[in-house]
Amino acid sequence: MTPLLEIDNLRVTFDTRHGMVTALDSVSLHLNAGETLGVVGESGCGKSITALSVMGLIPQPPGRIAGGSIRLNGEDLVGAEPARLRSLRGSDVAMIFQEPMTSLNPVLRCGDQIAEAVMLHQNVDSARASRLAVELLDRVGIPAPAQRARDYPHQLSGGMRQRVMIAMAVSCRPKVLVADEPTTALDVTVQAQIFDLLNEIQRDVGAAILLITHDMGAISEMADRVAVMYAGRVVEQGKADDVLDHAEHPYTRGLIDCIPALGRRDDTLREIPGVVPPLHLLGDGCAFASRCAHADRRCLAQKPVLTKWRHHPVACHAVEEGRI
């Protein structure tokens, strides 16, 4: 099966006051039609940069795609003309941004923002586009959709604004839907509703979903496959059930251990010690070494390569040498 979306050895750099830093280092992912790929990791691991690269939204300058390819239906988007990228965004690939209050235009009514995307890609008049906008708001579960279409973003709750973003993203039935932490600012009840809605929409329009998240619980709920990222690199990937049941990388194990579990007798909240290091301070070795209980001299001196060892590909010297 030819992947619908294929990212191969993607490298993204940024010019900073510390010099050039690498935000993504040899990232390779693929997404098949109709499936959900979860990309998981802490803040600063490169998840959103991956999403913005797919959308062609890396700010240039200071950022640039320094190497690799991003193929959508076989077409390489790296180096594509801006006009071509604009024609693909919304129609073939669409994005649900992390915070709808900063992504929606505050001075335009919600219905008008959805209708604009419909008119741009479906060649319909404004009256038809407005009707479709109301239908989409109803489709994503917003009550009184005709009234809400006339509201401004600040008049809606966080959950409703996120539903408006989803309605806008699916308005032209894209082949790939990039969801960048779509439930971050929402309470757990609304989070569950949004995940159910994404699953329902995926079944209806047949979209493949690239789900960006920091929550392993969301991965278990939504993803068919998962890629774990740390400091701009993929450190483990495989089928979601396989990675969750047989996590090999110490970082992946740490993310899973951070999930609160009912019935756990341990009364302490587990955490991964330390923080993701600044990108300009990454050395020659494994970026996770300073936080890893299994690190040795080789880990500090040499970057591990993503290689299948037991169950699925993992980048870890300790796994390679059988120390964990």
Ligand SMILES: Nc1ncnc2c1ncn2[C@@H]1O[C@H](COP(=O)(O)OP(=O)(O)OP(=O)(O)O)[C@@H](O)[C@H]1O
Given for the second form:
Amino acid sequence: MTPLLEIDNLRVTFDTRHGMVTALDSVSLHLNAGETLGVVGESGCGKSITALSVMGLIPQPPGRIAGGSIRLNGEDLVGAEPARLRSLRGSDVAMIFQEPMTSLNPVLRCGDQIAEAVMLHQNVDSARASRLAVELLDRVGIPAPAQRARDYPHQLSGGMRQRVMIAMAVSCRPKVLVADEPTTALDVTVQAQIFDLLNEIQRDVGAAILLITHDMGAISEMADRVAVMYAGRVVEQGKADDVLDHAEHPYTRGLIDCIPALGRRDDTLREIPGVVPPLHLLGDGCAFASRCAHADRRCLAQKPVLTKWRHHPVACHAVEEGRI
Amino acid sequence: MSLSFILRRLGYGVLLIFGVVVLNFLLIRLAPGDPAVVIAGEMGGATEEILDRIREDYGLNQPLTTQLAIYVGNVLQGDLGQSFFFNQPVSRLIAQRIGPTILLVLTAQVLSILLGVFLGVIASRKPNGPASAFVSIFATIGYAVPVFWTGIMLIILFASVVPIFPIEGIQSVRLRDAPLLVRGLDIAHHLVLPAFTLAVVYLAQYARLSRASMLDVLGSDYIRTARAKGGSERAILFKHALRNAALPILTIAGMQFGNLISGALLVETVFNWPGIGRLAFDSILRRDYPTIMGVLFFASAAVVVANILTDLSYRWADPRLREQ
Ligand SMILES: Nc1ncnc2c1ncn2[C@@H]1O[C@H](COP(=O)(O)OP(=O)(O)OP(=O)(O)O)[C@@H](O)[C@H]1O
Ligand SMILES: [Mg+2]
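Mind pulling up the form predicted in complex with the named molecule next to the form predicted alone we just looked at?
To see the whole picture, the full complex is given below, headed by that same chain.
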């Protein structure tokens, strides 16, 4: 069976004042119908750029898809006609953004913004679209949906706005729902509600979800499979349980160690030492080498390739050589 | 939008106009010499009889506070005094000329906003493109060149090089008794050069402002959301972006209204347009104080009204400013 969404060898570059940088390099991911693929990694590793590539929304310039392909049901979205992309966007692939506070248009009513999405892709008049918008608001758990539909975004809380975004995104029953850190900007209690809602919606609509997060906890609860990204590359990939139980890449292990375990004795919040190197300073070696306890000469000189050595594909010389 | 806000705003407006009336009153008293002579005007060659009548009318023999009360009372009744130079009540002088000025100022205002915003939107689509460069150059020139210079250059151009627009007056003598429609067209024909001259400066400003404002808005998250829905480029520019970008333009348009009226003084003089500005010019040359004061009163009332309208439209356009 061919996957619903297949990203193959994707390379995205940006023109910056440091010259051209490669934000995504050789990224290959796939998403089967109805499943949830988690993408994790620290800030700046290219999660949002991956999501925006799928949506065809990389800001160009300065950005550019320099290579690879993104296939939806076998149709390549890279280089597709703008009109074709517009008709897919919002209907077959939809996205929930990281920033609920700023992602809704401040001068338009929430209901109208949802109704607009409906009318763009379904053959309904505006009265019917408005009614659908209210139904959708109800569906995503917004109390008094008819009144809220007439509200402007600033009248709603962050959690409510994210629900509005979700209602908008699922309004045309997309096949692929890209959720870019949908809960990062929200309170912890609201986060759990939003994840529950996404699970329900997925069952309802049957959408496959590309769930982007930097939260390993969310991955263990939501994802069927997971891809770990670092500095624009996928460094480890596999079934979520498998990756969580048998993490191989030192970076993935670091991320898992960062999950605050309830009742853990030492109160210190663990973190991976060092910071992600800026893209323009990436050299020939493994991007993680400067922060890795297992790095040797080869790690500094040569980029490891994603290959299955033991459990699942991982890009690490130390794993390949059996050093860890 | 609450009634109390509108009332409060109107209250401020009335206070402001009252302040102008008091200043007007003081103006005459501060002018050197006998106020009666000042009011009669230097060119009047006023007889002792006329001066006595003025002293009587204005209560010049009574205490200052009584004089102020008389003056304010007169203004409230629509009596702005008598112009001895024109030998007519000032209120009638203004009433005769108010139409042409309003026509000129509103045409210039609408022209500069529509054309300026249109240019700005076009330029914002490709910030490094030729349209953008044209707008920048045009804006700099338009901003730097004085109004009367533009007017005189246009007169030279259309008087001798391409005589397609009349360069003087508001209508042709031979069409005075023509049917209404013909006269209307004739006036519109005469309006072209003065209105354009007056509009150029502001047109340039609006173009630059709306370009910057649009660029700002086009980079925002909610525009990305609109794209993610699959909205067309036109819907994104005009429905989502312009409505937000228009907010700063509205503010500036309101603030510029006073400048537009003082600009009308120059334009009306250059093109011999029979409006308030022309009246102001003539009365200043003749030191016809009652008329000067009448013009000041009219201009400040117009600015106050324009500011109130701006405030209301601003609140109407930005739901975040509306009170619940
Ligand atoms: N417009 C741009 N111009 C230049 N570089 C960019 C641009 N947008 C993104 N990048 C670069 O691409 C890299 C990946 O960014 P991305 O937004 O995908 O990170 P992320 O993984 O989503 O991080 P976060 O968790 O903070 O959202 C970053 O290092 C950033 O510097
Ligand atoms: Mg991101």
